[in-house]
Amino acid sequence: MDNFTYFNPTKVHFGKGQIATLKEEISPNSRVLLTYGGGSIKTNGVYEQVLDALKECAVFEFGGIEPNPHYETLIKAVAVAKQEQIDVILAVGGGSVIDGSKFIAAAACYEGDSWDIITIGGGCVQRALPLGCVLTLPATGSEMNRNSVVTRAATQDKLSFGSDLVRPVFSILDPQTTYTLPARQIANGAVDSFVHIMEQYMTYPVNAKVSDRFAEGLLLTLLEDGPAALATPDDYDVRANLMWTATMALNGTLKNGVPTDWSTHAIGHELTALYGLDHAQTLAIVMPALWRYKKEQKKGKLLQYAHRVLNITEGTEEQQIELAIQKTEDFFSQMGNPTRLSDYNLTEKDIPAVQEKLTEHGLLAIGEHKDITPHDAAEILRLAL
């Protein structure tokens, strides 16, 4: 097991009716910037619950934060936060709203060019407004981590930053808020969570039994409850397990003592920025192809996954690994995310732009061994044609 430092101070209120705990977390008379996305919170009852809990506060609203939140939108919210002398930001929505709100929280206290936070990284963040969350879409784990991904639409750049100063102070997770989500969003969330786990699991063995067993348990939950969530949308227990799995997948627990990959995300982000695919769609394309490309390096963990999670025990090691990859592809497809570029009308001619963007962003050596180059990324994508 590798050395690690673990830190996660986010308080979580989980379960039915927990939105009411907002009045315990945000002091009366606070000036609150309420951030959200397309407005679905105003039709599913969440908005009313939030305002009721904040009736003793001064609430200012900023809606319209996009999936893959745009820098161009977020800087408008930063201006509101400064002008209204906001005390606390409350993000109500999924990972994109929370990611965007992390940027707003940092940029509202930053004296220089706010794009520095993305290009230089979270290390330049010295202060941030406190952030709370009401999660309505389980997927990214942003409600309990230090990470944010922001897209600059004008230049097709999708980049990330991280800072402990933008970790949510608290997050409220009520599975009932997910009942009215479109099936596509639930499916995307399950795939996103699955790949988050795999980026910290599918590397090479280091005898980190605790992290491995945690990861395997979460993977089994997604394989069981991902399809169940589509079949029975109002099953509270299914939605509760999916929501907590998505949070645990990326709250820092699984990375303890293990090497991590994240090359699937790096390549996938470029596909999203260039061609507008959903984040989960890009992950479903890249990960199986990457496993085939790096089959020898990942052999130990691929076999462990095949045996412990998928119960594959017959055949040669090569056959077991290939069947494990195929079953993973089947799961992604079952969740509505097919695994080939051609499924999204992308072809060989679309690959060089991804390679160029990886080079432009300095992603020249990614993966757990830091040996995946932009050229390798192009070869991986060719395996996914």
The other form holds:
2 protein chains.
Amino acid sequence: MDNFTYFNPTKVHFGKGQIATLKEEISPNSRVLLTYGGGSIKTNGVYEQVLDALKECAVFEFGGIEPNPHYETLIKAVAVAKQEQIDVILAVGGGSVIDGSKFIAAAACYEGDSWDIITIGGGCVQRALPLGCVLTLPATGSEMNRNSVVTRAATQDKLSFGSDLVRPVFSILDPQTTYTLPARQIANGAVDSFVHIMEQYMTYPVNAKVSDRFAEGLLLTLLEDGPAALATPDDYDVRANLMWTATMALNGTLKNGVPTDWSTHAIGHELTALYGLDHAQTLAIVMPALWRYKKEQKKGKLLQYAHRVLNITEGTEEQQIELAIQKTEDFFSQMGNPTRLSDYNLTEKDIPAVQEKLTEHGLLAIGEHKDITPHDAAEILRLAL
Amino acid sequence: MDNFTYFNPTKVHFGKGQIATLKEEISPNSRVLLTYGGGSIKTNGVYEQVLDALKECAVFEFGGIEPNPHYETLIKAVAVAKQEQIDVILAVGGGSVIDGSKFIAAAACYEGDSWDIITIGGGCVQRALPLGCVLTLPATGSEMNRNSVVTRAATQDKLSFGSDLVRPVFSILDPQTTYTLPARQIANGAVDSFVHIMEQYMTYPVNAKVSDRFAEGLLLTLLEDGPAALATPDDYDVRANLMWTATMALNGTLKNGVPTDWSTHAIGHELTALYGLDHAQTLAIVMPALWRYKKEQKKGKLLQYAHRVLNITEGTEEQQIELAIQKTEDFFSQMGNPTRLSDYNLTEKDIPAVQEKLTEHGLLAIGEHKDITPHDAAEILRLAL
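Structure of the form predicted together with another copy of the chain (previous: the form predicted on its own):
Starting with the chain above, the whole complex follows.
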């Protein structure tokens, strides 16, 4: 078991009707910047609940934060935050709105060029506005961590930063807010969560039993309740389990004492930036191919996954591993994310640009062993043609 | 799945050599009250590591905090904290030292009679000194929660309080510090952790898959690594898994979305206060008997435990439940805590006093259904004669 430091001060209010707790979390007379995305919150009742709880505050709105939030959009919100002397940012939406709002929170207090926050990283963040969240789409875990991914549309750069100063002070998770989500978003969220868990699990064994078993418990829950959420969209417990699983998947708990991978995400981010694929689609393409490419190094954990999560006990180790990968691909496909580049009309000729972008971004040696080069990434994608 | 609020801002530094992080956590020139128990930290190397990390601080010592820390002892430490104008309390030891230090932290800032903190409860705590911990005995989870249990020796009252203000700001967990613990303390710690998990698990099913599976993962780890820790006391990974399991067992994670019981603890506390039994001994006596007494109400979870944790699949439901209870008793006995009152020279005639103390303490209806009366508690103890 490896050494670790764990710290997560975000307060979570989870369950039916919890949006009303905004009244306790945000002081009366605060100047609140309410950030959101495409406007679904105005049709599903969330917006009314939020405004009702903030009746005694001055609320300013900034909508239109897109999936894979654009730097170009966010700097407009930064200008509003500065001009209106905002006290607190309230992000209402999914991971993109929250990630974008983390950038807004930091950039609103930053003196230099705010793109520094992305390129230099969170270390240059000295102050940030307090951030609260009302999560409406379980997927990224951003509601309970220090990370943010921002895309500069002009240059197709999708890059991340992290800082304890942009951790949400509180996050409100009411599973009922997810009932009206399009099936595709729920499905993508389940795949995203699944891969978050795997990035912290599918490496090599270090006898960290707590993190391993927690990861396995969350994987089992996604395998059960991901499909169930598509079949019965208004089953409260299914949505609740999915929502809490997505948060626990990336709030720091699972990485305690274990090595982490994250190469699927690194390669996937380039596919999204270059070709506009959904984040979850890129993960579904990359991860199974990466497992096949790194089968020997990941053997111990692939077998543990096969046995403990998928209950695979028959056949040779080689067969068990291949079956585990196939069953994972089946799950992704069942959740609407097929696992081949060709499923998204991409071919061999689209691969070199990914290799180049990884090189450009300095991602020269990724994965738990720091041995996946941009060339290896291209080879991995060739296994997913 | 039930609604919940989760909040846990304690920073954890876990692993080999982490005591050195005290340098980062406590500012130079701070006035530190170092609290500890019987003095084992002076023979196992922990004391030297702590002092070495605090070279630039003014360190005051208060040792001799006993198991089930006595109010009578703690108020002496409160006097030292006030007199020496202490900035921060550093508890070095197990759950009793940490629980006691939480009381000291609150009482040092309290104007009235400090016994109020116990009788009125944490609600009367308006301020507390910051508390840090170096944990040397995995058991109570106090290093990462808001709770404290204090005993007033004069009146045999063992009572608890809780406040967010006494949560440790940081806790340092180095599994190597546990190598020299007496086997009995490691064994008791494993039993205590096991029962902490069960108090949050063995109630009735509410389809909270995350908390259920996390609990099951921790129970499995204790069943494996509790005995292993006794067999091979210097196996780092075994001690690490035990230590992290004990913390996760009672840091708020497992109670998210589920009902909780805590009647075993309530009844057990009275046995300790009246007859001086170890905390873990009382739990080992009460819990199996309580499960038999409440077999119908707890049926769903007893079967889930039998299947998922103990892998019991044969026999009728009744037989599976009885076997699960027996296997739990076997585990307690294997960990040096037999499960009958007679194992501790207690008899039928010692039971009425427990019933009276529960009544005196106002514990008139406990358990997840609030239906265990002091009379029921006596009946439960009669099943453990």
